[in-house]
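One chain comes next, on its own, written out as structure tokens in the form predicted alone.
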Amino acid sequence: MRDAVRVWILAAAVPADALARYRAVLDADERDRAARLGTGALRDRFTVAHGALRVLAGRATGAPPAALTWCRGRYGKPALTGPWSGLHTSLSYSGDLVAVALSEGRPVGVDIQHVAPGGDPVSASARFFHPREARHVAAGPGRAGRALRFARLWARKEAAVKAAGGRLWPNLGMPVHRGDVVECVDSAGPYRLTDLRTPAGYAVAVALTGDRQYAVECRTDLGDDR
């Protein structure tokens, strides 16, 4: 799996019994973080996201999900510790979906973005993105098209930054629209990006460190109501 990444796109809304199973594998800090969130929906999404990450990483390592431990890097990127440190993980959630990515040997980043119907993607892209990307967003077909273009670019930037373990803001001007290999400025280096097929209204991208090609296996479980 060194030159491969596995991605799961999951519904954040799950039956009560599944939610309880996810909650049971969280550690004390994760439960406390969930409890501090403002609404039940946000608490449940956090629980599903972090519980699913533990379950999927546990399957990949052969470890009990509740036994897994992560430490945070300089800018907050979580990394598995101890005997499981060879497995790289990334987690993202937006709207009512969750994305989990696993890779061995190469740090990974995944990002999912719900395409927000409101907001002003043209002004935001002009402020933060490379001028060519700002023009690309502004030329989108209608309000929905502009919002989708903005979300796709943002997901690509976030995925690369997560793989790098760096900070988002210094990298927002990094061109990611064309080409599959991008150069982060923090932490500096090449990262190979892949856009994933997603449900309508979302954009998902995954990145691995380095410029080598890799295989992507993406599984989707959106529940019975989609």
Given for the second form:
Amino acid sequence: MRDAVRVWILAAAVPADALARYRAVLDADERDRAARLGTGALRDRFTVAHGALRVLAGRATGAPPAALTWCRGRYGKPALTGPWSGLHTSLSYSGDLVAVALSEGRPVGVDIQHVAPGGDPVSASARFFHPREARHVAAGPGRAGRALRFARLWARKEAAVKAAGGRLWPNLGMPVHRGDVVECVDSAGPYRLTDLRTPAGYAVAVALTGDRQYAVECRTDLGDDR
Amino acid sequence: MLGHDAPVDTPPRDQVVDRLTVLLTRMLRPDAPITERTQLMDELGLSSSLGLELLLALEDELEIQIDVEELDEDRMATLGDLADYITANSTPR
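Having seen the form predicted alone, could you now give me the structure of the form predicted together with the partner chain?
Whole complex next, starting from this chain.
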């Protein structure tokens, strides 16, 4: 049977009662981190992201969401601890959306990018990406097309690096445009990428460690019996 | 008189702090003033893609190239941390 990864793409803005339920499952450190963020929108997005991760990982493991604990790897990648360590998790948020990914057995990375109107994707890719990818971004149709190409490549790079538990910056030159099996340079090894169908204005990619094929199940709600 | 082996000038740390403060304020429009102790990800919610935009803008303003090979989240926890990294890991262009 093929490996599988489950991904949820969720709205960061939720009604007050849902926000309270997410907040109730956070641990003290997560509540403290949420409180430090400078605006209400950032605080709420953080709370939804980490709360949804706990709810979904709790369902997958059978553990109470608030009881789950993660430890951080050398470069900050969180990994579930103790009896839950067979489940791999990844979390990303950008703009008004949150992405949660769960995988049994193979380390996972997910990344969501809001295609921002500002910035200079052509200069950024020329400076930091592989030359072929920089040409791909520069040849994008119009300003929006160039921004979307940049965001798609960025999401693919970041998803692979998150699966690897490595550092983003030394891996920015990693080619990810052609072919779905990519090689990280920092935490070396192959990772298989998949682009996900997303709402307009966003790019989402998921990566699993290793080059074997896998199935992706993507949902936009919790499903929900919570 | 400077010889060929004179050290190349990199921008002083104060200048890096000043430009980072201006750029971050312009990009993120935070409610509270930005200082050296402001935590970039934990307070401002700076994403990695905005971080890249920030470094690119700083390189253009100060006419430097920042070596990002050793950069990681721990080295850019606060604005002061990032200024330390840039001061130690950039060259004029």
